[in-house]
Every structure is written in C-alpha cells, then in structure tokens.
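First, one chain by itself: the form predicted on its own, in structure tokens.
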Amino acid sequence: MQTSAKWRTPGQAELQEEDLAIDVRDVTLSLESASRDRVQILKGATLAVPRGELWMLLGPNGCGKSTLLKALAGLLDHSGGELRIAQPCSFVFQNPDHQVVMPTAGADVAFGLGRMHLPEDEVKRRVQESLEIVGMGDYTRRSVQTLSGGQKQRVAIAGALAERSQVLLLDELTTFLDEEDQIGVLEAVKNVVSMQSGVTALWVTHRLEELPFADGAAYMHDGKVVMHGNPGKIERYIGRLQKQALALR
C-alpha cells in the first residue's frame, strides 16, 4: 500500500508502516442480507495496530466487529479503503471444533505444515515448540476428543504458530468456555505475543474483563472504530457510553 501518512497511538512515538502488523484506513464492506438486500457493514473503519502487541476490538452485537476480522483474514472482500496486514496471519474461530479436527493434539498442530514439505525433524520441533508455548506441551499425543474448549483453542493457536504467523486473527474465542478455560486462552495467547518476538494478536471479544490482558483495545460503533488507545481509556468509554444509556431509561 503506497502511503506517506504515519500513526500516533496513546504512549507511543509516531508509527511508520513498517512499525504496524495491521493497518486499516477507511475500509468499506457490504453484505447481501437474508432479503438480498446489500447491507453495509463497515463504514469507514480505520484502525492501527503495532507489531509485537496484543490488542482487544470492542463493541456492540452488529457493530462489525467480526466482519472486520475476517476482511482482514481474507474471508470477505472489502469494497472501499485500503487495507494491508502483516504475513502469514491466521484466523482462529470462535467455535474450535470447528478448527481443530485431527485425532491428536500434535498431529492437529502439525497438519498446516503439511504443504510446506518440511522434513520430519524441523515439523517435530515446530509442533512441540509451539505447544510448549501454548502451555500444551505435554498434550502431543492426547485424543482431541478429550480435550476442554479452551484447550482446543490452544491448540489450534499452537498450529498458528506453527505457520510461522505473525499476526492472530482471534475471533470471540471464549465465548463457549467456562471461566477457567477463559483465563487459560488468555494467558497464552498473552504468553504467544510476549514470548514470539513480532507477533501481533487481535482478539475480539464483548468482554469488558478481559481488556487487561491487552496492551492495546479500540471500540466499534456501527461499522466505525470511534475510539481506539490503552485498555483503561476504553473501559472508561464504555462506562461512559453504559451510563448514557441508562440515564435514556
């Protein structure tokens, strides 16, 4: 993408390009609905986020949230704006059986990186490292159907990882688990971005307790990011915006 313009965030110096994993700049999307109808999703959407953090997309059911995710996953087309993200990235799931679906937990990890004609050794040492980063690395050779969600969502970030990904797409992932499976996907996911140097997460979630893992969150409203900085700024706005919304009661 063949731009001059720079990025300031919240406690950081201007960012060039080249310092962010993710760079959207007023990104349109229309979706056909259930009537045939085009229905505009994004509009507008612009977004920055550094290499090497882990940041949090906030907002209401509808907002975009998601549609923004897999636009930058390749899964949807964009219509309008400029859109550019580091590569390889991979795009985790919600639902992780959705994701995950080799017998074992090492032969799921090691699945991607049947296309790159590694030799056995090298695809060995990339699935235990990986797991062993996830905090799964004694998981190798365990059913997958005896695995919690949040430990199917490890490792299908294991596999990410595997890739060699420098960004995670990561799409509501505790959404069906229970509170402590929540907390595991969080700490690897916060352990991957601390530990790989250059890799960036993006993680969606309508969870406001969640926003201390991240370095870095921005809200949507209606197919617009309208406020983006530290996790504390955007708690305070939620807040802001909750009150708002019960005094209109």
Second form
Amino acid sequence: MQTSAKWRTPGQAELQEEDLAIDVRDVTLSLESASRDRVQILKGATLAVPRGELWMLLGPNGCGKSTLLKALAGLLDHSGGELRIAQPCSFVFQNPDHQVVMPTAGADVAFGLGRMHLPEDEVKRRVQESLEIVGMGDYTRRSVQTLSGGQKQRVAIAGALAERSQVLLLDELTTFLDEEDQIGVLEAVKNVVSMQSGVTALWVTHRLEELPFADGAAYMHDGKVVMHGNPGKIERYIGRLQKQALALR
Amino acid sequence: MHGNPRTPVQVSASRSGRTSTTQEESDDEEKPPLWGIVLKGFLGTQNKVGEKVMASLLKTTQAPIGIYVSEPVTALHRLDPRVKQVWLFALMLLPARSTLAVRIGLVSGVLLLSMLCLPRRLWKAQLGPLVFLCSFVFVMTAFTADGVALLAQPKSLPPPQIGLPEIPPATGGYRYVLFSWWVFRVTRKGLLLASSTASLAFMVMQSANLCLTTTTPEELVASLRWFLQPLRLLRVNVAEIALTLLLSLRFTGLVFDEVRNLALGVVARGVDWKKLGFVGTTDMMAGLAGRLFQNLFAQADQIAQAMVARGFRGRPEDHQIYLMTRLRLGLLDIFAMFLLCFVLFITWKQRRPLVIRL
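Give me the form predicted together with its partner chain now, not the form predicted on its own.
Below: every chain and molecule of the assembly, starting with the one above.
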C-alpha cells in the first residue's frame, strides 16, 4: 500500500489513509465458471469509504458488487491491486437463513465471540447491548425459527456489533424482506453507524429508495466503480442511465 | 370396437388371474395385467395422492414438532434442563415395565402437561395426529397380538385322555379372552401388549416434543454437556458433540422450512395430479425429493461459509460456544425430582410381575 496516497471525493475534503475504513485500489479478481473457464469479475475496481459513514454500492446484476464485498471480507482472494479494510470487519449475507448459525437469537449473537474467549458476563453484556441497538433487546431467548427475515438480519447485524466490528459489509440485506422489515433493517444499520463511533457500513443494494439513508454511494459497472459521491449525485446518474436505456428501445 | 375412453370400464378378475371387461376390446389391444389395473385404480388416473401428500406436508410443517416455544413462560420452561432430561429418560422407560393403570396415569399426565404448557394452536396440531397414530397402534396390536389361531397343535394329550380331571374354571371371574367376535379376539396378553406399545409410542414422541418445546436448544446442549463431562477423562471430544447437536437442532427448523417452501411452490402452481397419473406423480415426487436435498446441501454449505466468516476455524475446542444459559437447581427442580421419585416408587410397587395381571 502506498503511504502517500490521498483521496478526494466530490464535496469532501482530502482524505488521509487513516480516515478511510475501506480502501480499494485497482483490484482485479477472477473466478472459475461452471465450464471451468476463468472469468474476470473485478477489472480494476477502486473505492474509498470514510470511517463512520454508511455507504451504498449499486450497479446492475453481475457487475461485481457482491464479489467486491466478499473480497473485502476475505472470503475471496483478489489477484491484483490493493485492498485495505479496518479490522475487525463482519460480513452479513443476503439470505438471513444462511447467516444465523445458532438456534436462538442470543446464542447466535454470541457465536462470533467464541474465538475471543471472553468471560461469560462480558459476553452476556455485549449480546444484550448489541440486540438493544438493533431494537431486539427482548429477543435473547427467541428461537430464530420464529423470527421474520428482517429480524434475522438484525440478529446478524447484532452479531457483528458484539464483535466490536469496525466495518459492516452488508450484502443486499433487503432482497427477501417486505417493506416493513426493509425499513427496520435500514434504520437499525443507520442507528449503528450513528451511535457507535467509527463504525462504517458498506451496503450493496439494487433499491434506489434506500439511497436517502446513505452518507455516500458508489456505482459499479462491468467490474469497475464508475461513479462515487453523495447519494443525490448517484441517483441522478442512475436516472440518466435509465433514460438512455429507454431512449435506445 | 374401442370403447369411449371416458366411459368407466368395469374390471373383474377371474380365478386364473386373467381380467375381463364388460366392454368389447379389439384383439390387437394388449390387456394389462391384474396388478397393473389394481395399481392404476389406486394411484392411476383417478389418483390425487400428490395433492394429499402436499396438503399433509403443509399441515405438518405448519406446526413444526420440537421447535422451542418461548411464550407463554410456564413452570416447565423454568425447570432446570438436567431435571427435564432425567424426567424424559424416565418417561421413555417406565411404560415398558408398569401396569395398565400406571401407563394410563403417565399418558394422561403428559397429555395434560402438553395442554397446559403449549399454546392451544400447537397442542391441537401436534396431539391430533399423535393420538390417532397411537390409537391405531393400540387397536391393531390388541386385535392381532393374540388373535391368530395357532397352526401347530400342542404335543401333550388333553387332560381327560391321560386320566387327569379337567382344569377347573378360574375363581373370581378370571378370563383370558376378554372379547371375541367372529375372527376378532382380544386377550389379556394382547391388551397388555397394545397398551405397552401405544403408551411407549406416545411417551417417546410427546415427552420428547414437550421437552424440546419448553427448553431452548442451548439449555439442552448445556445439560447434555454437563452429563457428558466424565467422558472427557476418556478423551471424548465433548465440545464437538455439543456443537454437532446444536447445529442439528438449528437444521431441524431449516428442514421444516424447506419442505414447506417446496410444497407451497407446488401447490401454488396448481398441478393437475389427475392428469399426471401414477408415473407423473412418482416422477414429480422424486424430483421434489432431489430438489429438497439439493437445497438442504446448499443451505448447509452457506451456513458453513457464515461460520467461517464469523471466525470459526473447524476446531470446536478452539472456538468457545457461549450457550447463554446457567445451570442452577431451584426449589421447583427439587420438587420435580421428589415427584419423579414418587412416580418411580409407585411404578415399582405396581410393577408388572412375570405372571400376566391387569
């Protein structure tokens, strides 16, 4: 990583490296397809997300949003470029059923703390605090089977918070949720970022109506980040793209 | 001349096993075998087996068996999980060596507890099919256990032929055969066997279900881990057993969900089961079973990935599992243990001797 690197996003002051929670530069990544061919998914993606902000990552299907997120979480290895992320970081999956590992909410939130070998009382305190931040303080003993999709997502976010994560990587959390759950999860994330000092969230989404909740946004196309800045700017950019697509029909 | 395919064809079977129909059939048309026609009658064009299977799957998964119910919080919820497991173990063993009266008492007790501790919607959905199954087992065992006549003859001659007097009728109205009509016969042996089988089936399923619905999986695992502690001296990996049990309890719910989703998907498509026929129905069911396993394996894979993303590195002894539960014996637990001792004493006093007695 170059130490002299500085970032400037439109409307923002120049950012030093230490101000960034996520710093991605010219990252390339290839995956093996079903026919065993190597397919390049990320073709030099570059992105910088400042600390303590909620950013959204948008783009058409197959542009590499989720792949970039998995590379940031360390679930996929990138082949080129540089990638830095504040630690500890947590990844929340698209399908809430895949994220929740334990049978009850409280035990699931505590699962990620297993590697830290903390005293039982400390674990209980962290679990209760985290569940309260996402608005589920009374759900410690609830079976995850009886929770809605949005509630499971919030349990997953609470799990990340209990680990004192500095970065939350959120992969299309609202895909399977109804409108009420969608708002609940968005508010929980917004609450986390504003209440917990220094916590950053990068949220992959398709839904433009979620943009007003964000502090910043980036738009990806064909494995690259083609635009980043404030949410209004990204919304206008997407609007222009949609008009062009309609005109071409 | 070919008959109208929509006209029902009456089928009868001759002694030789050949079939004949009331309609004329051309000579070149190959007659299907009897078993084929019978099977077709049951499962063929008129069948709705698929529809019934889907309906019963949806009904069963609506109230999943063995999922923890957090509310209302009852005395059973407050009991220490170790006490519940000891009770569970006792309830599974007692019916085998107790009298009919004790069995009826135990079954009634579990039935009453289920109705008191579970929400009405749940106990109605769970007890209905279970009571039906156990009643069926009871009736079938009572009538068939001792109802079939012996083919072999006794080797010894009847008492009058060897100069002994006839065995006098029992005093006190003792009768071995309790009921006899046509080919149906209920004997004392049949009744005892039926009560034993039905009560065992009921106790095994309902007491386990009651334990699972009033105890969190974490509490169950904490309790089991406590009981298994001595095995650590033999270098048994108790942490791994505990984690495996926890994951399997989590997976039970996922299986119910997956079955329900698949059944809903099929029902929503409005499949014409009549048109599909037997082969089509079987083919679809096999396809659904395959899809179910495929989905479950995919879910397992995703959960494994989530575990890795959350810091698990495949060694349960390096990754502490916080069960968020504290095992502590209270007054209620002591009372429950006394009650268990009382039940054991009654069962021992009333235990079934080797001589059959009601």
